[in-house]
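Presented as structure tokens, the chain that follows is alone, the form predicted on its own.
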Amino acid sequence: MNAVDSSLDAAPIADWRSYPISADLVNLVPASDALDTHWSDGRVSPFHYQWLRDNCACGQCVYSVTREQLFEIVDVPEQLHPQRTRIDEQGHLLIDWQDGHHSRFHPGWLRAHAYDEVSRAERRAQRPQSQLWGAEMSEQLPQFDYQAVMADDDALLQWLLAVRDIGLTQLRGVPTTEDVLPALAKRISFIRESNFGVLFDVQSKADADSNAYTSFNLPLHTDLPTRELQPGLQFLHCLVNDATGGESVFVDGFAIAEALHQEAPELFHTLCETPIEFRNRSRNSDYHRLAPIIALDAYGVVSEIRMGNFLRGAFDAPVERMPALYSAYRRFIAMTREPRFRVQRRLDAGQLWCFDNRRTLHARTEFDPASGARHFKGCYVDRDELLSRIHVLQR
């Protein structure tokens, strides 16, 4: 239900999503600083009065066009209390405040935002979970049809969910013209530009400004670890691949981090806690970033891998921690070389890789440029754009 129909000047809920009613409000028990709401399934959710007033969605508190908040909590007394609370015939929570303001809360929205321990645990369990993978992905690679993704939003959503949860996908049946990649990327959102351009050509160049633009072996890495925010998604579209060698190699950085956590937790924590300098210097640019190889999110879950040995500066750590840092770093790279984690496949003309660059490390075996042409077209789209597109498609 997107809108609240109220005689109390209520406006649409300050959100564009729908909130199904999974349980009904059955009783309200006021306390000194909070309202205990009792649900039909037996759950009790306390809501502090400041929280309730802060989340009022009436037309005075939220602008109905943008659904963005106008009200600021500092504009009401800190010790505010309801004058009256009740449940209306539609099951909404109604509150009359001491200053004459009125609030109405949809039960589906209220339950979705309840912050009692059970409700918060329920939301955490519903968060998307990364599906870790290893060498078996060679046989289980998620593959999607280009024409379907371009024409059908349901097919687009299934592809994007695989990118989000697995971090490695392949599209097939992709036309081998240079105008295809930007159109595909824009099915998600706008393309992220870098010093390599909006689009970049991955092919051997005599005046290469990156090891990617050579023909020799390129070790496992994430692109642009030298930036404050590494690109989220990377696209590599094969226009032609007649050269000998040059196979794509992938490992799931999250799976390696999890295995390291289980097998050598002290080394895992070293890579989470020790910042490493990454740098990328060319004739016209000079990028530096100090960050750990393994980053955790607000829940303590691995959210990002940052790796590029050929873009790494000298380690700078306290004397007593330097041996531990090298032990952890060596172990991580050694694990990326273990067959249990590696996927190695050739990308042929008309095929395209799309993977999570902040999770999936990629590499390329050496190829012989004299044996035939090899030309990939690439671009980046940030992870935020992926998640936003998924949310809109799911709505």
Second form
2 protein chains.
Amino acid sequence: MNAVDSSLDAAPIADWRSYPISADLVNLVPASDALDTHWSDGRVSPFHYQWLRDNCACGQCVYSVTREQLFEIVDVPEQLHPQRTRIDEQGHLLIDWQDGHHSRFHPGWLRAHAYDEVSRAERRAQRPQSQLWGAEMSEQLPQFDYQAVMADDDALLQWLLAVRDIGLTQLRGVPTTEDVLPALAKRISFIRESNFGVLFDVQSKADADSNAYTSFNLPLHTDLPTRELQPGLQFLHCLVNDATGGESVFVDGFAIAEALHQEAPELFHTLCETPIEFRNRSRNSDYHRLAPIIALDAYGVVSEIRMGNFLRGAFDAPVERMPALYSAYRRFIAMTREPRFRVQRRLDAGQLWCFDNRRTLHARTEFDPASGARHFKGCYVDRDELLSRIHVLQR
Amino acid sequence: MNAVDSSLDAAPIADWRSYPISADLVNLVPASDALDTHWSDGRVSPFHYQWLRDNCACGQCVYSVTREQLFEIVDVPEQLHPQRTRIDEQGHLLIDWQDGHHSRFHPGWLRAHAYDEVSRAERRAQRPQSQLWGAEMSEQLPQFDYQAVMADDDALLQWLLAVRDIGLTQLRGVPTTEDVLPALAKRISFIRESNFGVLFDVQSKADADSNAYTSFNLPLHTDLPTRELQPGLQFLHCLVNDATGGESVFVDGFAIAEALHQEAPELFHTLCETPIEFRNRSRNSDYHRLAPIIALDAYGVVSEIRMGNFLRGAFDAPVERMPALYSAYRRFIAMTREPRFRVQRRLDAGQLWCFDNRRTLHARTEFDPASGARHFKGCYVDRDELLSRIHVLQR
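Having seen the form predicted on its own, could you give me the form predicted together with a further copy of the same chain?
Entire complex below, previous chain first.
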């Protein structure tokens, strides 16, 4: 058996991750359409023959340069069976198929992909958990040093994990130059462009095409709720802030959703189940998106908040459901105003917010543009990029 | 009846669309929490007082420059009632609220946002419909002239509507220079960047980081199924194609989903309901996304296909559901190979494919890199941008 990575004995693995061996294969019991594998810790993991053949990572089935599959399962009969199965001296699973093909599976990889009930529950329990926060976060902001994040991969990883799990971070010691955001985004991957540009300038403008570009109080919101995919991370970099007022306000939308779930479950479900139209108003663009305010992932866990009162269209729901929708919406907005959830902080020159735009709602108190200059530079990076970078750094 | 934007008499409208008046308000019947409006064609549309107050577009409630809402519904009592309601001489709905606020609603706007059952069904029926296609599309490709699309907004709109509704188009008369794609994307909005860059080069490479960059046969797939949001539009611009082989193949994923729904509904539902992990393999990135192969929108209509056998992770489903998942997956792949669905065409220099990457699966037949040069330039633009541009062009 030939090898792929470093060891002559290793079974090929069709990705770049590593799979430590936490248990050994001790016995194989072939059933009619699956192989029951028995592990040294007593777990039994059935693997269907289809599944095993599908995941063969040999040099014929997977192109070794890209590690991408060449084989397609539809090219073998649905009833394909092994002629022989065994555990070799290195503890790998070997299968000789009826059609003459041979497969070899690394026990660490196999265990990491087992789909018996226990293995699936174990993987689910290992998913990253959001750490919910409220007003107390004001005194314990996750702060990171810009130069460290730029120079050191460990510092970078710690910062990105805080962005992922807490959703609100501040960088300090940031130069007040306009090349900071592109350089910082490059530490993750690349900037997500929008109709406001690659970078945007948060300043009061006479010809504003968004209330963000006025000096008004802005209610708590997510950016670009009018898009199918709201931007994942938002960066706000303070170049100058000499104006009176204009403090940054944040709430943890996941914490509010959780509190609503506890305190008024029927209102929570209304916000999960009722699609709302968000619609921008602009001479040059006309984005709209129909989506619920609270989105759940495939596991039923809150994964996204979508909120922007000034970008919301008229509610469109069956007549009999409209009062409940207003009750739920009012309650959510009222909660974003409750002191228990709110973090209010002034951002000074040389500081930078980076937060999860799909979780952490942000706002700005009114400011007086005559009192001094106020200029923030902003950009977005998507969640995919954050998570991919974390995975690569953790390899 | 006056027009909307130009007249002093017009009720303000908080967006940039226009709302022709298709029926007149003829009677108002206040109920306990809603106003029943009667229209000249007999329709009755109830509007809750909350809803009416929420959608007041006066200069206090909406900032006239951005047309974005300043008012928040939570700032008035939930039980707010009108003191007086009437239809004025211009046919607008006037409301004097108990708290002294006044609202005025344009009848065209009101009708367009009515949420009685008939109005909602009417709007739903007006949604754009996908035109499904099969092998016959090979002889009736929607073809457009590059120069016309670049110079003329009507030609642009016709092309974009074909992209939206058919999902497969070809441009002809395209210069074979590398500045074409940025210029063309700018006619819509901007390019969506990915880890493969702003523009990507589809060429056979020795150090390929994707099977796309080899000369292999590529099975039918969508691009970047490993991302939360797959790119909406894909552009493939042929600069040179002197190689033997390497024909473009397309199938309408929506047509296959519809056929599967008809021919084997239980397999269709399995593909709608089972999240599959897509995972890229790369030294520099590690994207993964758990999502079903067939996605439905809020109306239950097929809105997206996600497919890439070479970017698929191992299936992870409960043991008892694994055989059904393989049956459904095999059937879908087998259908992508059926001649009734397949369009196979060679793209020559000066031609360009633009297709809906979330609907139209694409592939390439194997080619011989020694037989001649083959170089396609590619990029992505998201669906949001396509739809926004169409809306603005249609105003």
